[in-house]
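So this first bit is one chain, no partners, the form predicted alone, shown in structure tokens.
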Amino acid sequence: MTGSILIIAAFMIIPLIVGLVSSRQSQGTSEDFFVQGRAMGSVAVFFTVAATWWSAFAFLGSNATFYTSGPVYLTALAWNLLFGFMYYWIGKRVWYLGKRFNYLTPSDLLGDFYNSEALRVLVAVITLVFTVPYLQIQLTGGAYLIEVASGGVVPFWLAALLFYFIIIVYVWVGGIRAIAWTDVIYGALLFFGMMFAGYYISSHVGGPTELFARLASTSPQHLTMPGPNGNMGYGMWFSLFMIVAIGAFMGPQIWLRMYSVKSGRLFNLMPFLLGLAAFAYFGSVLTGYTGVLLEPSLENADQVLPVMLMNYAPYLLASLIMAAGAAAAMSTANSQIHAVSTVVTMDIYQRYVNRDASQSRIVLVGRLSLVGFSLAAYILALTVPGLLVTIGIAALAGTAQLIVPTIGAITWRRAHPMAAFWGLIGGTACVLWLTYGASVSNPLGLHAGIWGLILNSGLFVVLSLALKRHDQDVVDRFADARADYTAEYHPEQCDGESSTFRRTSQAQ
């Protein structure tokens, strides 16, 4: 039991020494602290995004999904290639933007789109109020982890403290840079240990053929929709696809890894990486099922995998692979801690309370924003228990509500900021009353978020073709910027491009 405990700790203890080594590098502007000075290479954007995407949610979460409600995670394999093919089409249009006009947060690009302080400010709030959420839930499973791998030694409370003071540690000194490096060694280990992980665990049960075989026999509604508790059908697989894709997509977290790119072209390849990663997911299938069979009665479902790891793998091998899931909580907090310190230093401190601030005074702000989150994620784990994948699906309905006027942002010169913040605040406050006040919290067996983004995407587009824009100026200057993007890395649409922008201004 204590070797488990010392492996652990020796995989948190990397990122400690990535964190002061890559620290040598730091050029000690805001810059460089929240996006790396715009200059990240192709790895690091892989294995930082892929570890960031994937999280506890996914390592523990998904686990425990197939366990308690069947198929419906599959959707998982889908949506990888929707935050994929979203990652390339609106992330570079994004990355594109924030490097002509020097942005650091969502609220720098869609405020200035939309030219509204209002806008701006209730885009701040959102990402901070929804992502709190999602860090707590990669707080609870890194600290699940320690808690069973010591046998109940390290409590939950002592090692949710660990874990986040190790983050801090890393974070204050390296900012992005020792996130990202920290990421490639931590998305690596996820991947292969989701793999291997649910590959060995159903060796004990005759491997892959025979688990469906005896779960077919004994649990046959495991392998359908609506799975065995009757409310995960189709709609629900739906609303995953959508939310779950969506929601990660618009976090704070990965709009910093938009900025940070060095270059558009990077943003080519990431479907079909993140699409290929996404096969780690049959690890988690089979983690689950043999679970159903061998550990029927578990009274916490997110333990489902440490807990068999504990009981039925040898004891280096379960501490390896809960050293993966440890991996996968970290690697995502510590994007998550160090987003909402961005968002906080950038959208509030330095535009509302400090806009003199020095570069030096701006960093530490957002140093001293790292510890306030991360005491709130604490207390929030605490106090709020709820499996992993419903309260983080309730965060990413939240988040994902950004996405409407983000394309309008890149595609539309009609979308008006009244229409922006209508619609937000409508689906915002859709998924809140869905959620947590209404007797039905899923009509037509659709979550909560997608209630939200129709809601809210209604709202948008019929403000936006009743209502006229008036800074002309701000409007002109984005369709340049669209224009020269097209130019740039679609020039065979470039005619058709002008067509469009003719026959746009003509209207109006």
Given for the second form:
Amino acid sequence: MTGSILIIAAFMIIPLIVGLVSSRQSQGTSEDFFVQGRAMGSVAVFFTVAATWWSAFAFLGSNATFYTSGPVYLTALAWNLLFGFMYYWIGKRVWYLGKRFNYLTPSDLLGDFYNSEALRVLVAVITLVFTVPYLQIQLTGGAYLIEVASGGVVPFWLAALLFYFIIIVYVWVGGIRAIAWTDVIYGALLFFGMMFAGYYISSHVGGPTELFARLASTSPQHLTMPGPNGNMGYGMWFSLFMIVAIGAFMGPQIWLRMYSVKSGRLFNLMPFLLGLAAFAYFGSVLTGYTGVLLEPSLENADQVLPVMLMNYAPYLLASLIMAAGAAAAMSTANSQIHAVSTVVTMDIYQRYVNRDASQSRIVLVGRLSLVGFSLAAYILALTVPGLLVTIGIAALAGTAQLIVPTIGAITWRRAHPMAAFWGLIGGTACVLWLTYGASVSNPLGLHAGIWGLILNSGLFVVLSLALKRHDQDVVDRFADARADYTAEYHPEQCDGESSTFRRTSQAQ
Amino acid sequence: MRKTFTTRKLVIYGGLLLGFIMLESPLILVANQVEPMIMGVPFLFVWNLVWWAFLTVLFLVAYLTNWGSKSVSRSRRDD
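For the form predicted in complex with the partner chain instead of the form predicted alone, what are the coordinates?
Let us now look at the entire complex, which starts with that chain.
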């Protein structure tokens, strides 16, 4: 027990040290605090994106889903690839526009392109409302792990409190630079933990081959869709693929990581790296399915990994791997807290409360927001129960709606502010209604988020075609920026004409 | 603007489309089987691993070929 407490303590202290060391390089400006002066290097970018993207949802929720619902979570291989592709195709364009027009938040880009204050506020509200529940599941997941790893010595409420205290301290002092540095450690721990836990735990039933053979004879419904409960068929397979990848990609924490990147070429490599990392999910397959054979009657499926570790692995190894799980949760939570505080500071405080705020004042408000959102997520974690994956997908379905106006902003000069506004309203209302109000939550087996995206896209395209923009200067400014992007990164699509010619061509 | 899609680019994007169709279209239901197990792994899992590997390698090829675009001096300078 003492050993495991020491591991947990080390896991808490190391990020503090890293955060304090990284804060020595801080510039004291809002751009440095929020996007590291747009100079983040390749190693830090990969680890901070991967560790932010892979959360408690991935580390604990994946095991739980294989345990309760069969193979539907296997679609994670594809959603990681889709996420990587979006990081290249959309992220690189967002990065370019962010660097050119000095954006810090999602609202900056969308509010600027659509030239609409109402849309700017709506985007900020959507990012805040749907990120906090996702933040809550990180806290819940991390606290579960610490509670189990300590053998109950550290209860859930205290584990969650400690968890956030550590995050607040190092994000307060180091901003996104501290997060990126700690994410290098967290990311390595996370991938090691997932892979090794699966391999080690499955050895108790004779290894992967024996595990699948036994499962095929005793519980074959766990190996095919729609799974043992009969509710995870193709509709959910496709829904998860779309909603998880797009919802996470549109989260403010990933936007900040698009703006922070130093070089455009790095975006070209990320799809491969993120796709390769997805192999770690095979560890979750092994852990979840071994749980089906060895611990078939767990009350809380989210605890399948910690329970398996405590029952079937040496205590110190179990504690180390659970620290990796807490790393998954903490590396996402730190980024989300930082991102929502950025949104509050830049989109609300600086824009509507104090336009002339000094740099130090902005950074201070950002830091105070960290504390406020952490408190909100902490209260939610103590009061709102639920499976990590269930809460996570509902939250991701909301942020996923932002993809429609974003693609419009980076590709289509006819995209209209009213179309973006009503598309977002329609999409998010559809998600909320199907999740909490309708008698059927998954019509045709598709998740509420998919129906929201269909309604959102339909409204966006129809209204954009029906309405005409009158702010031609803004449209032209973005058309020029897009043309310059194409000339720089895809010259085979240009033949060297003037930007005026390009602008005219793009209108067609 | 003249849209010129190089053969490389067509191969990369065509391959991506193929991979995602194999993983996420209703075709996955054809692969939704336990048997035949290959090297002790159920067929659905092997199917997913094979197409995942295909797409991951394709992403590497895409990176190495600058995603089918011509080499660009300006984008290399800002590394």
